[in-house]
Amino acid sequence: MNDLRYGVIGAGMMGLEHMRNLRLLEGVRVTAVADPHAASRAWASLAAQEAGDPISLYAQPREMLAREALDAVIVSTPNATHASILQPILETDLHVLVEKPLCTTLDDARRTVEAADRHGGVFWVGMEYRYMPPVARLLEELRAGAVGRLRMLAIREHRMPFLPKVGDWNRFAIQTGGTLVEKCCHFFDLMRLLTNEEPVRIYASAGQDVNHLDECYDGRVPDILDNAFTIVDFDGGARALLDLCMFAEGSRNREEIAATGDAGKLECFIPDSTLVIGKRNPRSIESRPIPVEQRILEAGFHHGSTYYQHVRFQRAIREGGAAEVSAHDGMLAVAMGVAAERSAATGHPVEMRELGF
């Protein structure tokens, strides 16, 4: 079949690792990248040269849209700007996977998901922490039946704070949808995968106690939350815990999960990337590598989940598939942010019926 032709709209960070990524696998090329910000097209050139690979380079996603033969779009942009990224391309038949979250606000994801619903192509959320390796295998043996009954679900994010980006956009909550919406919308889609149940109630503890305390930008200091509790009952009976703290860079591993039920427990550890499995009755403890290749590695700062999407996106577009992580899911771990967001403000538990879900 012929090569895949993708255009990347956003050459930041998550741009470049998408551009890499791609061209580990055959049967895709990257013809054509949009960015308005002149050094991250330049980045984007390089990066093509490098690789060997001639581009065609834009200011303005409108014209890459106008002029490039494209068969599907990446889009990378700062969380703000997708609703209106996304707008004319949903007019389109192009397959599109577009960088989390969805939206920053309910209102743009819902009719971005309205015009998801009508949209020809394949249209996928860029949920990367699904398809990291140990989290994928943890959630085979949980569909297995390994711990019996799911009835506890814990997720921790210890990490470093948020990186500089261009712009500053990632400082300011307006921008990002708030750290609840902007980081852990991911997780929020990984309760929701693990439970294969819906939130009914989110609870959320969190502050701005390190990070960005000391910076300013045009006279305003940011205002993202650096760490949170976040625990979440859903409607099948499991409840989940969201721990995370953004100054942490101390943390032996970035990412922790246990998946606990009636039977025993499941936990995975990333990057150490082994899975361990844990029995009740008889008591036993299992760890295993989960082993991913060095080249898929250091494509990208994901445990190689970004490859991992890459290669899910592309077979559901040759077999005309529906995409794993819909426009519905994405609006669903937005939703849940900006309940947990909500409950920070306020103190106060929110039940997501309150968002009308």
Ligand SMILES: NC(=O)c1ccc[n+]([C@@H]2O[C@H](COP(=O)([O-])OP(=O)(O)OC[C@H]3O[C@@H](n4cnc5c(N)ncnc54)[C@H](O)[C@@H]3O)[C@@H](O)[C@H]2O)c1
Contents of the next structure:
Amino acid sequence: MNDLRYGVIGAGMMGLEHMRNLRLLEGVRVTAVADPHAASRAWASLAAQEAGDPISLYAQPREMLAREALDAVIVSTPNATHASILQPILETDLHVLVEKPLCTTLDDARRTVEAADRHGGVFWVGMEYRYMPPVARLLEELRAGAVGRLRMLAIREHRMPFLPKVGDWNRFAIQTGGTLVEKCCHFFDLMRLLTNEEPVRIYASAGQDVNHLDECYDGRVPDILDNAFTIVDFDGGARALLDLCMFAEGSRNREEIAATGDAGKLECFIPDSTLVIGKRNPRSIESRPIPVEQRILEAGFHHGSTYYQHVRFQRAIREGGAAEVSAHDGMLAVAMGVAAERSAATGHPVEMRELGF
Ligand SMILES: NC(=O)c1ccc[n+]([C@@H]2O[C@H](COP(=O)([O-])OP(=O)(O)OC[C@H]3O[C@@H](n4cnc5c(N)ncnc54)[C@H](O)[C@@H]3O)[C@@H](O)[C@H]2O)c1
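Can I have the other form now, the form predicted together with the named molecule, not the form predicted on its own?
Up next: the whole complex, starting with the chain shown before.
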């Protein structure tokens, strides 16, 4: 089996996480990295040295694509750059994994979906939260009927504020798509996956109450929402709630999911890494630890999910299978985020059909 040769575009926090995780996998090698920022290239070079694999470094993705023989590329650049970086790649047969959010605007997302539909390789949107082991186990139990008919889904993320980024790109909604796109696309994607239904209406109440208010960039204060409740009605009657707080370092768990149906309730907790299976009749509650290998936990900041996502991405490439998270899924997650941002700004619920869905 020949190693698959991967190029990484954007070697910041997430690009390096991809490199560390790819190192744990058999059958793949990162052979090239493109990043205009010299310090990021230096970090990538160090990561490659630790892996014992030589890599070529480029300042521009275009140069890397022209010169390197690659099988796949990872796009882990700032959100607003995804659309333009993807366009030339989608004219090749290279397999692609692009970090979430697919794009920051619906126009860009639609253009990218059209290009991805014509593209010959696997096109995969990085939705790592699907691959956190406790979430994956919750999905398995849900599909096996553990709660009966799912009626309510509650997702809570209570975490620390956004970290500093190269060039401070994540301080302004114009570059991120806004918190409910940038951050919450993960959770909107999970809502569609877990309910197996499509969103029809979204209402969000959100604000920037605590974080980044004392920061200033070229005379401007960041405009990042740092807390929100978002309610989503689905076409099969399920309803979902996202409870996001980004000044919640005092939380025991960062992510908590509760999926409740007519027969029972599933809950998972991260990083506690537990799944709780509750039944109504006869009433029972069972708590199961979901262990994750330490070397996999240590390769990233997402509870092992980046590793497991890469296992599946590689399998899709080798077996010629479809991406588990398609461009269409990426676009829907952006669309739900755009609807939530619009609702938060206007105070009114937004129908997905207003956005063309
Ligand atoms: N899945 C997740 O949970 C998760 C977590 C964090 C970040 N992300 C996503 O990963 C992406 C990168 O975020 P990050 O946290 O690594 O940011 P970062 O600022 O740490 O790194 C971004 C890197 O991209 C480089 N870059 C900028 N423009 C470029 C271009 N045109 N070509 C090549 N490189 C370019 C920057 O120099 C920097 O090194 C974003 O889309 C972000 O939303 C996903």
